[in-house]
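We begin with a single chain expressed as structure tokens, specifically the form predicted on its own.
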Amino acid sequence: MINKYVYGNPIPTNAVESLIEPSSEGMQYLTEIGHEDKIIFNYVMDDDDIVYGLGEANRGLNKRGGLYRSFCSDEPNQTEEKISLYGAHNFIVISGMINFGVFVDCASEVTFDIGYTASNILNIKPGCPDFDIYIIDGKTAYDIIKQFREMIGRSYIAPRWAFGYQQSRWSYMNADEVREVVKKHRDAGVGLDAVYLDIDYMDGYKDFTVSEERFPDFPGFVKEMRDQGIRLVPIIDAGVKIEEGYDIYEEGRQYQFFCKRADGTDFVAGVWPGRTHFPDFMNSNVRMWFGSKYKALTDCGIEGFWNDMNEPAMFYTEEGISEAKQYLESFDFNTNDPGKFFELNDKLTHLSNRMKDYESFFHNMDGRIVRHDQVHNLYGANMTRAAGEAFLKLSPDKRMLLFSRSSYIGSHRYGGIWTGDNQSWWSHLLLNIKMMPSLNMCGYIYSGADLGGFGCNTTRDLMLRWLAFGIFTPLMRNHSALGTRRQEAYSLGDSEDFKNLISIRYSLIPYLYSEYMKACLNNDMLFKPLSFEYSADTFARNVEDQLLVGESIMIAPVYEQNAQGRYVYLPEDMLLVVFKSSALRRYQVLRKGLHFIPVAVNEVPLFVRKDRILPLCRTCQCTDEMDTSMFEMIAYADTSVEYRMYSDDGVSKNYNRPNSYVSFAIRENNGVLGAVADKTIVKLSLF
């Protein structure tokens, strides 16, 4: 059950598609008190309670202890500190003796204290008189998350492509660096399906041009690439460079479609570019305008895109550097005193993306006008609806690749999301773990992290691991910041395991695009916490670094440095299997319990559940030479078992097509255990 209630005149957010009355009936759960001109939402948990939720967010999948401000931050030093990361995900679900969840639809910033100031305490705190909030009403959290996902609409779907192995780099600078790089992945056998586009491949950084000294013949070279199984992915910022001459920015000053301040003159910022405009995307007619100008790409070839800097980001305003200027002036240098110094210091360090500068600045909503800080979780959102929008017209028959940095629910319909600047730090690589499962919850289920970290120097041991662990994220990319150590996968000494590694992710992509699929098209989860299959199993409970994924494994990744090895808790009889590569592998069934797994550096474990099959596919390069015609099933069962796989060609949008599936089973035949398969060939390894 679900109920509605709405304080003030809430701004329309467009995360809730189905049709909710408000309730005349009193909140459940939640005690309402007021406090000043804002209001606070309080609830006593139980000792026992936990809290999931808040998609992307730090510390755990039990989200108690923590504050959390969900206000939309270019913040890429997560540690574990920070309250407001990139996307802004108001949903979580208690669970305990009672379960709920609760979804606040508040377009400006919203805060929850969960057992932070006391550890019993949930306290949540919208910034703003005017939202709405939801109560929902199950028997367990993984029911209300299904409820919640049916409430908010069915997830974007990724073209199969991009399953693959995705390379990255701030940035290839040019069109021979981006081919050195697919050579080199050929080379070494290291398979590949795409490489992206950072801000360098644009012509002054102005969004939707191609430098021609850099990318000369562009849609030649996009055609190039495709020809060897490679696309481009481009990157598009949200930022308009100002410069007359540019289309973009002289159309956009032109019908008025950038945001302004409040004299009526168009706002100004310091992102990429230099000084630029944002556009408005709170108002549909700059979401098309600005999602018709993808077509430039899209003409010349380009299948996917990444969105960026929308939060919106902001290095300076000249505001803010005109008061920096007057600080210094006035600044009494021969001062003893201490305190001074660190006011200076925080004076010329805080330039960026100030909440002076958010109230600066207006958006035009159709009509409606708002200051900025009051839809700022919208803004990045509302870049992503204006490119999903679009490309129902540019691409009316094949799905684009699309997902974006900043994120409020509602754009799940539109995009994926990554986690965005993440580090080479193995806590981040246990935060990417923790995370998943978090952003399913809010619909996001192609998502995924910068894989060996984005910022600082990644090491071998690490980005092995993490890329055991990217193996079964459905956005696989290896993301590296300017002035980092290089990390592709033949950058780091031998590459013959980077190959074995990701030669795994082609063998699974068939099991992991069909698991995908189905959460997408059933509004459920690709991970889940052990607890939303195990709930009877009290220690499997409280257990976070463990994942199933999809309905036949469970994962327990490596992500300690100089681990050889992890303790698993098993909540019932499995099989491990220890690839080495997609062919090389060990087995061994292990009983329910607490196991210490040895795992080499060079190694993926993952467990296949009792009475569940695991179908694999011949390894390959890319997705355009995936062998669907005969598979390897892997089974520990004794008795007749089934597993539906998802299969369509991975491009088109007609998604519930009769032929959709392809059944495997184990079927028993005069007490003998026998593998039966539809349209394909395949091999059991049974257990």
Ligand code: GLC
Contents of the next structure:
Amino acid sequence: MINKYVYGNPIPTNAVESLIEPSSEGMQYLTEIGHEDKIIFNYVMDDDDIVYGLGEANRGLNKRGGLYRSFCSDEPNQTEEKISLYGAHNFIVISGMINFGVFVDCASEVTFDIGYTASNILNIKPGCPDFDIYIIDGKTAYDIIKQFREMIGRSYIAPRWAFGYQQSRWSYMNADEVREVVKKHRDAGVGLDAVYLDIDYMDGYKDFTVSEERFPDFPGFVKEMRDQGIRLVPIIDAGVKIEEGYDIYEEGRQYQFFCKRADGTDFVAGVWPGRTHFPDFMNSNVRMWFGSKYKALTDCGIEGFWNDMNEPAMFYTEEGISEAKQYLESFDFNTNDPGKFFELNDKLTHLSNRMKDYESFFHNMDGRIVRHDQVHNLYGANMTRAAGEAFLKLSPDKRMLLFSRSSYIGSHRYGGIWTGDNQSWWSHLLLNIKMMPSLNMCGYIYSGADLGGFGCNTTRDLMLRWLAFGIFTPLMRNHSALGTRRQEAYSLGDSEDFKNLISIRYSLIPYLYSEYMKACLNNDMLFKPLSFEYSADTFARNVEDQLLVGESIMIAPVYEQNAQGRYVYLPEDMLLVVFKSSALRRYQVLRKGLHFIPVAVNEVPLFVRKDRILPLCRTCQCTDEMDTSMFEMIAYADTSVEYRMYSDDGVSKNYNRPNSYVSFAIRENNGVLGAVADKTIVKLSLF
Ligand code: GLC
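Next, report the structure of the form predicted together with this ligand; the form predicted on its own has already been given.
Starting with the chain above, the whole complex follows.
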């Protein structure tokens, strides 16, 4: 049951797909408090209430105790006190004696104070008086999330090859370097499906161009890679370089397609190419125009993209620089006031992403002129929309890979997201683990983090432990920043351990892809907190570092340096499978309760749930070579059970046909349990 309440004159966000009429009833659960010209919604939480949601946000799965500001931010330093990250996902669920969900559909910022100011008080402050608020009633948090997901529409569906292992780096500078990356993976026997092209593939960081010098005969190169089972995935940035004669710049100027200052001139911000203009993605003609430009690369054989810098990130503006200059000129360097030097420091180090700059340019939303800060959170989402809608035309029958850095709910229908610039910190591995279910709650199923960490130098053990978790995330991409230690599978000493870890991913792809597809098609989650399945178990309610992945397995990643294993809570009897490689495993049936599980740095543990089946295929070097005719079944059952696996060609778009499912079953025959399946079963490991 969903009730919608409309405040003021909301700017359409494209978040909600279902048609829901505004409710005539009073609002349940939340109390409205007037506060100057702003409204605050207030709720008194029970001590035992858990608050889920907020998608890409800092802190735990349970959001209590934190302050969160939904304001898409270029924030690579995700330390504990940070309140805004790259996405804005204004959906929460309060789960306790009373359960309800709240979605604040608001184009400007929204603040959630979830027991931060006062431990039992939830306060929600929309940043403007114009928004819709939805209250969702349901028996459980899980049920509320499913209703919400249905309301916001089906999540984007990625091609199956995007479940292969992917290697990225800012930047592989030329075709030869990319060739070398691929060769080194292949020589070391490490599976690989994609290599990313960061900004240096372009000519002068100009979108939709390819440097002739560094990537001569680009279509030929794309094909050469494709013949080796590798897709190249180029980056597209939001800012368009200001350069006479550059067609995108010239057209954008001619058609008035860039964001404007108050005086009607095109707004200028400094990003990777230097001075750029921002395409006005809030305008449908601009989306159509910008989207059509992807053709330059799809015509070369490109099948996937990542959209970046679309918060939009600004390194500086000319206005900001001239203010800093003026400040410097009038600064009294003889002052004896240390406070003045802190101020000076601040003025010169806060030139990026200034609120003042976000308040200084305008969009033309199909006739309605809106100042940027009022629709800030929609900008990146509309860049994703531009690409997603273009692909419907450019590639009507074949799925494209697309994911973005910035996002707002609604963009989950057009593409996935990655979680932006993290760091090679153990705490960011844990953040990644805790964030995955929250992202799923908000519709982002094809998602993942920069494995190994983007900034800072990774270590061999962190990389291995992060990959051991990344094996389960749909986007499994190793990405790192310019100037950091190399972290490819062959760059951190003996590659054997990396090869083995990645081999496990390839064996799991049919299961992961199946569970991913079901999550998308049924508005469900791939990653679930334990509490969603074991709701009566108070212990399970408190577990944040173990997750259910699909219907058959639970995972408990190791995320601490030098840990030789970890404690794992089992809400029921389960089968522990510790993988050393796809083929080398050890098994142990464990009883419900707390266990210490030794896990070496080159191992991956998972837990098969009681009366569930995990199908595994033989490992391979890339998804093109994946053999889905033969399977091994791992099951922990003493009765007849069945697993329905979603299985299609992985690229076409006619989903959910009757023949999209194959069945794996354990059946009793003359008192003996045996495997019965639509596929060849090479081995049954039944416990
Ligand atoms: C941004 C992106 C990062 C990319 C870099 C250079 O920081 O988040 O992934 O490598 O820009 O393009």
